[in-house]
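One chain comes next, on its own, written out as structure tokens in the form predicted on its own.
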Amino acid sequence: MSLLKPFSKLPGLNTANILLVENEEQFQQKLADTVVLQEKTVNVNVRLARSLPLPMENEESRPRIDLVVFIIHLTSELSFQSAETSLKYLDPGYFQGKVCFLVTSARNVSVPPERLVSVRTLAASLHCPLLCAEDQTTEGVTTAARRLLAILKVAAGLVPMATGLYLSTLTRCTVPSDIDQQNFE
């Protein structure tokens, strides 16, 4: 059980590797298939995991992971807790533009508003982008895949004059100072 490190291996030529971490595996496979189908110019490898740390047995043959995406279902408290505990198995170098949070069910009426606030606070504290995705429609999955591909290409170094750290400063999640106030006057 070791930390996942972003620069421990050399990058592949014209290749980007993304790790999708989802505890419940509802949306993960659909998103992975769509990401691979959407990209034609770059070789994209998608790895799936329920949580971190990753198993030690394939560590030598595992490619460098360019982007780690934590998929959080707002309808499930376990999903958020799993992502939160998995974060400690990432090297701090990943938080320089190589981690992203993707939430689903943000429009669901049954989701407590505090859950979205806690995810926003977590993403803001780590200076990571927070994307919202619709996991019930094909268009929503395709849109999420396109957004992730744009971030992945930058994180993998495939976009000239852009870095993951630069993109992170432009897309990071922020929490307004008045988010703790219950009264929105």
Contents of the next structure:
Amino acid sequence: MSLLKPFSKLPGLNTANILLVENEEQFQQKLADTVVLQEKTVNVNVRLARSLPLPMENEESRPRIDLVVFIIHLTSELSFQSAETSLKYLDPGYFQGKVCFLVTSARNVSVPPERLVSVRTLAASLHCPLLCAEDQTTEGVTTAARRLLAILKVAAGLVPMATGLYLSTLTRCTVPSDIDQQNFE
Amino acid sequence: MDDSTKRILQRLMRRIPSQMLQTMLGKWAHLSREDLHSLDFTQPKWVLTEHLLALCEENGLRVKHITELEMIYIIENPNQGMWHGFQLLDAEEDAPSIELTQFKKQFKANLTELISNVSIKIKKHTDEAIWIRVAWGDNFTKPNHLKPTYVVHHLQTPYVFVTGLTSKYKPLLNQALVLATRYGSMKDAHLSGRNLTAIRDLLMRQYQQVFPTKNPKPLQEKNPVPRNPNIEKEHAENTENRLQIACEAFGDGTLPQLQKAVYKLETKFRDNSNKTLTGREEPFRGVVEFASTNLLESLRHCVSSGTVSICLGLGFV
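Now that we've seen the form predicted on its own, could you pull up the form predicted together with the partner chain?
And the full complex, kicking off with our chain again.
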């Protein structure tokens, strides 16, 4: 199986590589441009993909991926399903702080709330952080880019005294269990 | 001006949106310059209508002038009401050489012969289209100008577009058109919609068509567009292929806006879990309907974004 492995290649000097996976291939381009512009001190490489597994032809030239971000548009069920199927092609080593979920249109009224709940349960079960982003304005894109860069730098090992695993225990998504909710009522 | 004329003008004024009013009246050219200047277009529309009515009374304008204004408005904004496309068949020998005056004479003569009380107005638009406005009446009533029929025909093409036609007068119009254009018969092209330009483009093939080429891939450019070296697409080849297929099937220009496509199917039913319908000898009849705000554009997007992974081949009738 062509799993994407986190530690099978050597890291680059002062380099961080991020992989943006999005079924619609629209937000990832804007995000990539902003991420590259925002970061001045570290050399950031962005790889854009539609889904996993990644094509074998790029296997040689591809650098070590430090952070995999799944962009899910809540307005489309297909987006969520595509992200779910792509998860199978990630080596389990990634789930220790090297995977992040980015969700758009969480505030949209026409989106069924069950979808966000299912994304949250998925992220919580995998112990990954869940970010909400606003993709229609430049400020929204810039904010999302900055947050991703913060997580990326830790995941790439460029921040002293912090590792991806350590950060993920602080930032991982939680879903309030039903027992807690009953106590409130 | 009698009451019915006033009513026609009032109805028309209600129909024309305020922004277009000044240009329409300018094009109409039946009001003198001073009169046009005296109209204050910042007033509410009903005040303007009263003023206009007074001016028309002064100038002694009649129904035929007002219907001219209506025609100008419809020609400028054809995308309203339901248009139906028709195709003329069995051209006779001199059909391709019909020219405007001959057509006008023939059509008017034919239609007035068939039904005595009609009001016909024919106008040639700049893009070679002939616009005909017909108001129908019968032996005892005057033509009803509140429910006119509009016909658009491009000379030397076998296509006709009609709106506002009731089934009562349909055979009369058909016969008049067929005789005037020197064809054998007229059949329904099964294409109808609100957007006249879309129907016309589809029927007369005026959209950007795709022709099969020997080398479908474009030539490599010597100076490629500078791309950010830090950003790389994993599925670049796949994306290119999809865009290529989409362009091959649909072309890369604007597509005519189609809202609904209905297909009548006659096929065989095949489902192993349903034995009663599968075993039948007679063909299975069904209707498939595609609906969207812009059907062809959404199909093209399906292909280019990879939502549909099969290569589609579409043919226009």
